[in-house]
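Take a look at this single chain, the form predicted alone, given in structure tokens.
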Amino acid sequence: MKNDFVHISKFLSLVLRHKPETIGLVLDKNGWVSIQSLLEAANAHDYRISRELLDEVVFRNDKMRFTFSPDGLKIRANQGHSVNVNLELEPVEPPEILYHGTIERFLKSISESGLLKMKRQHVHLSATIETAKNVGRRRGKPVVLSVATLRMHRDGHQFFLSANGVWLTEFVAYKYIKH
């Protein structure tokens, strides 16, 4: 039986954010699933999920990760999917400057070809330089890259505000990056 929530938050992470079909669910087009399907099809997986554990990894989760549909029948993760969904964000002004966190490795690759959104839909860029920290600091020592949104903003790029604060653009030129 797996129930701690750190593994209950990653499973989580991974059938509502990159492989739904690893537990037979079947994402709707804006990414939600009914919680009944999740609990059951969870449960048949050796996951003992209750409701009452989703809500705790729902509302206890620090990244905030996933949400309740506003009936509180359904459930879908915020942002970071590498499957097709449409969250229904809409575009808005981005502040200033946003931040990216990463490590070293990664800075020659940036500086050839900008951040790219790789396997998932978007780009994620952080409002305070302590989340890109933080971000970066999971791969390793942690570099933290400023990224002049507003001027991308005016010259055309499309920004998100997603459900949990995180920052989307479809892509990050290095022209906008400084280290």
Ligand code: HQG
Second form
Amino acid sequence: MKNDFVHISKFLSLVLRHKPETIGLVLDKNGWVSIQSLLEAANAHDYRISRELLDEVVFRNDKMRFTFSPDGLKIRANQGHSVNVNLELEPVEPPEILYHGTIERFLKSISESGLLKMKRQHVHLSATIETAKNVGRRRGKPVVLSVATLRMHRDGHQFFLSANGVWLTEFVAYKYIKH
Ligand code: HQG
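Now show me the form predicted together with this ligand; what you just gave was the form predicted alone.
To see the whole picture, the full complex is given below, headed by that same chain.
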């Protein structure tokens, strides 16, 4: 049985962002799933998660990746989905500059095609250089790109801010990127 925090957080990311079907779950169109069915499905698949443990993982999560619904009955991931869900985020004006953490090896392709959302629903941008460094570091030596987000916004591109502070947009053309 796997029941430590990091394991459970990774498991929740998998089922609430990418592959709910691995434990027989179905997310609704806004990405929510009932807490009861999540716990039942998890426990049937080798993850011993009590309601108390789930609360701890959600409230003490380093990036606040998950949220309970206002009625306390459902849970969803705040961002990072590859499955098609509508998070019902309102477009907002971004700051002048946001940052994207990546690695050297991707730069040539980024310079040719811009920042693509790849498998996820959005391109992810960070509010600080430090956060972007940490995002890049997941893959190797981090490289931080600055994105002229206010200029993009003025040119008609939409931005969304997830419940846990990650900036999201559809695509970033290379002309807005400074390395
Ligand atoms: C790269 C984590 C080649 C892009 C983080 C990135 C984040 C290109 C990778 C969240 C490219 C996609 C998302 C192009 C983009 N050519 N490579 N044209 N355009 N890329 O994981 O931003 O811990 O889907 O630079 O904190 O790394 O999971 O996106 O390296 O917020 O909660 O393609 O995941 O959050 O990788 O990370 P990802 P990301 P969690």
